[in-house]
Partner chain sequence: MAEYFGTTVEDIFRTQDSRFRPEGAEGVDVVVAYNISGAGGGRWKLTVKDGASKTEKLKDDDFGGFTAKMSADAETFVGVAVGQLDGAAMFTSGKLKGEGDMSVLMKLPMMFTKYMPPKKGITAADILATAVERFRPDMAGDLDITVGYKLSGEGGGEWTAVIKDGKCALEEGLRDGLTVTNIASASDYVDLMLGKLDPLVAIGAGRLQLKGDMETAQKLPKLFSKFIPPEASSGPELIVLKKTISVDMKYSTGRMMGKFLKGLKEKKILANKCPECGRRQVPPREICAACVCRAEEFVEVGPEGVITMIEYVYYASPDPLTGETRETPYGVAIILLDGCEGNETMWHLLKSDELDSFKRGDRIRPVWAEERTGNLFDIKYFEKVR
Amino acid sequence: MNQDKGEKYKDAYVVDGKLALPYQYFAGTVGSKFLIALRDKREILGVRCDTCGKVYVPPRQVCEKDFEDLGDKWVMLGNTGVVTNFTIVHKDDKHRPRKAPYILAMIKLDGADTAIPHVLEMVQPENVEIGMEVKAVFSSEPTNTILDIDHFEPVL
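Now the structure: this chain alone, the form being predicted on its own.
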C-alpha cells in the first residue's frame, strides 16, 4: 500500500498481507451428542420440546417458541424424509462440500418439524421435486461433521 494516503495513515505504517486464523469450534453438549451419534452409530438424533411438541434437527439447546431447555429431550429419527426446497449450486468454493454443480436440498426428516440443508445426489436436477422421498447415505469414513451423512438420495 502506498504510505502517502493522507491523514488516514499519517501515524501508522501499513503492511499489506493476508492473515490465516486457524480456529476450533466447540459444538456444545447438544451439538456434540448429535455429531457423535452420526459418527459412531449412524443415527440421526433430534430434540423434542415437551411444551409444543416440535422436533428440531439439527438439535438445539432451546425451543424457539417456548424457550424450553431441550438439552436432554432426545429422539431418534429415521434416515428418510422429503425434499422441502432445493437449489443448484453452480459456483465452486473450497469451503463447499462438493464441486459444482450439485444439488443442495432442504430435507425434512420423518418425525422432525425442521429441515436440514444437505447434498442431494443420484438424481438429475431437472428430476428433483418438492415432496420427493429421500434417504440418508452415510460416509464410509468418519468426518466428525454433518458430512458423516455423505448425501441424501431418492428412495426407489
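Numbering follows the first chain given and starts at 1. In this text the structure is predicted, and so the values were computed from the model without any measurement. The term rigid core refers to the most C-alpha atoms you can superpose between the two forms while keeping them within 1.5 Å. What changes on going to the form predicted in complex with the partner chain:
Once you line up the core between these two forms, the Cα of Leu19 ends up 2 Å or more from where it was.
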Contents of the next structure:
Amino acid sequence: MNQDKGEKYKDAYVVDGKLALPYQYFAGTVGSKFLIALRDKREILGVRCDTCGKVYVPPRQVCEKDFEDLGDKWVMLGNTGVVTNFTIVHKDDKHRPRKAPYILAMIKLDGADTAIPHVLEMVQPENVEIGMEVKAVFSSEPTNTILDIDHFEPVL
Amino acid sequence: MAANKKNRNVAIIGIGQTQYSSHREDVNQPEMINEAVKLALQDANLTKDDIDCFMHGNMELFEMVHQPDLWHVLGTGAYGCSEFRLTTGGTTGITLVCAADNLVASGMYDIVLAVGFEKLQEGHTTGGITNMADPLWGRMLQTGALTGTCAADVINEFGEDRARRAAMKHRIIMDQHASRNPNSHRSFGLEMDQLEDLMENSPRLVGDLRLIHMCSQSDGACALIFACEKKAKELSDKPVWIRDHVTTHREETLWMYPLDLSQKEEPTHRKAPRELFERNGIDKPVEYFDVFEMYDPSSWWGMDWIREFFLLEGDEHIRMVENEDIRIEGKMPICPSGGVVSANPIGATAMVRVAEAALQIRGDAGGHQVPGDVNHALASGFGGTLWTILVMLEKELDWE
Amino acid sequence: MAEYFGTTVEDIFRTQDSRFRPEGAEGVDVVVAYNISGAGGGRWKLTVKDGASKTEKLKDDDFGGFTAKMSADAETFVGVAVGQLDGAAMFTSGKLKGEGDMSVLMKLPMMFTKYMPPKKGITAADILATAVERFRPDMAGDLDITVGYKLSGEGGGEWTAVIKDGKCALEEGLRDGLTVTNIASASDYVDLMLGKLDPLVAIGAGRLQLKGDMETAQKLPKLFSKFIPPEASSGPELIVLKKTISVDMKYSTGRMMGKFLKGLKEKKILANKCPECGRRQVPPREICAACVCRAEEFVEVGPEGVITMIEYVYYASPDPLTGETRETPYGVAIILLDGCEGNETMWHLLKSDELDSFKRGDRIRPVWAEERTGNLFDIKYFEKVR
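Can I have the other form now, the form predicted in complex with the partner chain, not the form predicted on its own?
Let us now look at the entire complex, which starts with that chain.
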C-alpha cells in the first residue's frame, strides 16, 4: 500500500480464516482396479489403446485422443522405470507428502508411455539425473491412494 | 435488448444424458462426463473430430477438484481443441447453453459441444454453497440453498392450508412425472392420498421447507451439441432452434427482506420473462408455450414461480396446480421430466431443462412425452443469489 | 421370524451393541426409540451414554422419553440397515420417519459399525482354506512361526498355519509349541473375518482369546489380505476416499467492512449511505450496486430493530470454517434496524433458547459479547426487547 493511501485505507485489515469442507472421491471401476492391484498385489497396472498404441498409467477409461474404451485393456507394468524430469521441493506445506526438501520426480515406468509424478528418495538432490533408473518401494500401510507406492528410489 | 440480433441461427442437434442417481462409485468424474458426451455425439451422428469447440461446466467447491476442465479433457474429448470452462452456480448448465449459442451465432465456431456435470456425492453441497457468502458475515449465517422464505411468503398470501397443500401437490405431480422418466434419480411412487401425511411428517429443513419439498443431490452429466443453421440443416433432420435467451442478475440480496411486503423488489424470475416475452412479442405465454421445463429447486419455489414465469396475477398459478394443469397431459405441462426436485446434478441441472425441452420438441421424450405437437418450449435456470436465465426453443425457424 | 434381504430386524438389534464404536459417540448422551412395524417388527430402545451403548427390546409402546425416534416398516428398516435401500431416499419419501432431535439420527452411522447380514454357508474351514492364497510374503519377511486355530462349536475344528521362508501352509490339528493360538467359537471367528465382530470388542468380551507371543499376535492381521466372501466378490471393490479439505485463508476486510467491524468493538452498528439513492447498507459495501457509485458516508443505525423474516434451521450443515457439523435448530433473522427503511435489512442469529417465541415484527436488540474483536460474533445474538 503506498503512502497516500495510508489514511484512506486505515480501517482495512486482514482477518485470518479457513475454508474447511468434507468431501469424498470415487475412484471408479478402472481407478479402483489400479489402486487395489497396488495395495493388495504390489502390481502397477496400465491400459493400452489399440488405436494409438499408447500405454497410459494411471489407467483411464477412455483414450483422450481416440475416444476408445480402454476399461478392459489392462497391461502389467514393471515396478522399475526412469526419471524423465525432476524438481526439488524446498517449501513446507501441510498438504505435501514429505517435509521439505524432497525430490519430486516424473517417472516413466517400464512398459508405459506416460510418466507419473512421485517422491524420489535414497539419493541426494545433486545426484539425481534424467534417465536415472528407479524402482517403486511400496508402503507397508494401505492408503488406497497412489501413496501405496511409498516412494521411488534408485536401482543400485 | 438484442432480440433477433443474432448473426446467424443456432440449433441443438445432439442430446446426451447419463442416468441420474445418488451415487456413481463406478466411474470417476471424466468417465461419467464421457458417458454423456458419447451419447450426444451418437445422437448427432458425429465424432469428436467434428466438434470445433468444447465447453465444460460444474459448480465450484462441490467436488473439491481444482481446474476440472483440464483433468476432464479425458472425458470431454477436448484434447488439443478449444475449450472453455464456465461456472455460474446453479445456472451453470444453462449459461453453457447461452454461451454456446452466442459462440455459434457469432460465427466463431460452427459446432460446439457443451457438457455440464456434477457428482454431488463427492462433495458437500450445502457446505459448498455456504462458501459463496461473504466470509466475514454471511458465511456463518447462510443456510446453503435451503430457505423457508418462499414458503413463508406463500403462506402469508394464501393461508397455511392452501399454500401447504399446493406445494405438496406440486411435489407429488413431479414425482409422478419422474416415474415416467428413466433418467430420473428419484421417483418415490408418491400418491395423492399421501399428501396430508407428508405435509405433517416429512422432516423439516428450514421453516416450512421440508425434506420432501427439496431437490435431490444427484450425480450425473448432460451434453448438448449446437450447430449453425447451415450445418444443422445438413446434419440433423430434427434440429431444435434456439430463439432467444435472457440472463438477469441482481446484487447479492440474500438478507434483504422488508417488513412491508409491498416494498419487495421485483424478483429476477419476473423480470427475466417480462423482458424476454416483450422483445419477442409474446402476450400470453401460457397459451404460447407447449411445455415449460422449470428449474424448481423446491416445490415451494416450483409452485410459486409459475406465477412469475408466466406473468400471472393473484392465485392463477395455485389454481393451475390445484387443477393439475401442470401434468404432462394437462393444459400447461411443467417439467415432464420430473424437474429438479427429482434429479439435481447441479452443474448439469439447468442444461437438463434445455435438453428435456428440446426432446419434447423433437417428440423424443418417450414415456414422458407431452401429447400433441410441441412447437414452442421454455426452459429456465436459477442460481446463487436468486438470479434467472430463460431459454426459448422453437421447432420451426418461422419467427420474426 | 420374517426375513428381509436375507436377515431380520431382530438380528440387527441383537448385534447392535457389539457394533458400538465408542470413538464415534464421545460426549453423546441420547435415547433413541425405534418403532418397527409389520411382520418381524417391534419396539426397541437404544441408550448411548458415557461411551457405552445398551439396546433393549420393549414389550409395549412405553419408551419412557427419548431424544429421537425412528419409525419404519420392517422391510424398509432392514433394507436401509444392510445398504440395499437408500436411507436418504426412504427418509425423504416418508417410509423412514424421524421425530425429536434429528441430528441424533444422522450421527448414528458414526456410533455403530454397519450391520453385515450373515453370509450363509461360509464356515471357518472355508475361510481358513483361503489363508494360503491370502498370505502376503512381503509382510511376513523372515518370520518363522506357527499359528494355531482352536475353534469350538458347530463348524469348528483345529488347524495350524505354518509360516516360514515367506511361505504359508495350513495343516489340520494343533502343533506343539505354537507361537500364537487363537481360541474362539467357530461362529465368532467367521463373524470376525467378515468384519461383523470387532476384534477389540471380541477380545474385551473374552470371545476371542489369544495365547502365546503377543507381539507376533499383533502382526497376524497384516500377514493376510482381507477375506472376501464369494457372494461379495461378485461385484468389484470400489475405492472411495473420504477427506476434509482445510485450507488456511486470509480475508481482506476492505475499508468499508473494516470500519463496520471496528464499530462493533465499540457497540456501534454502522451503515453506509448511497449519495444518489440514499439507501443504507448493513453491513456496508463500498459501492451501491443499484446506482453504481461509491457510498462513503457512514451513519449509525440500530442497535435495536424489528424482525422481518426468520429462518428456522433444522438441517445440520457443516461450519465452513471447521468442517464440523453445526448444532440445530438455530434461528437466523433478517432485521430492519432502527434508522433503516424498506429493504435496508441485515441478518444475524436469534437467541436459541427463546427460538419458539420470536415472530415477524418483534422488536429485538443485540446482546454484545464481553470481549469484542471486530467480527460477526461481537454480537452474540439478538434477543427480544421486553
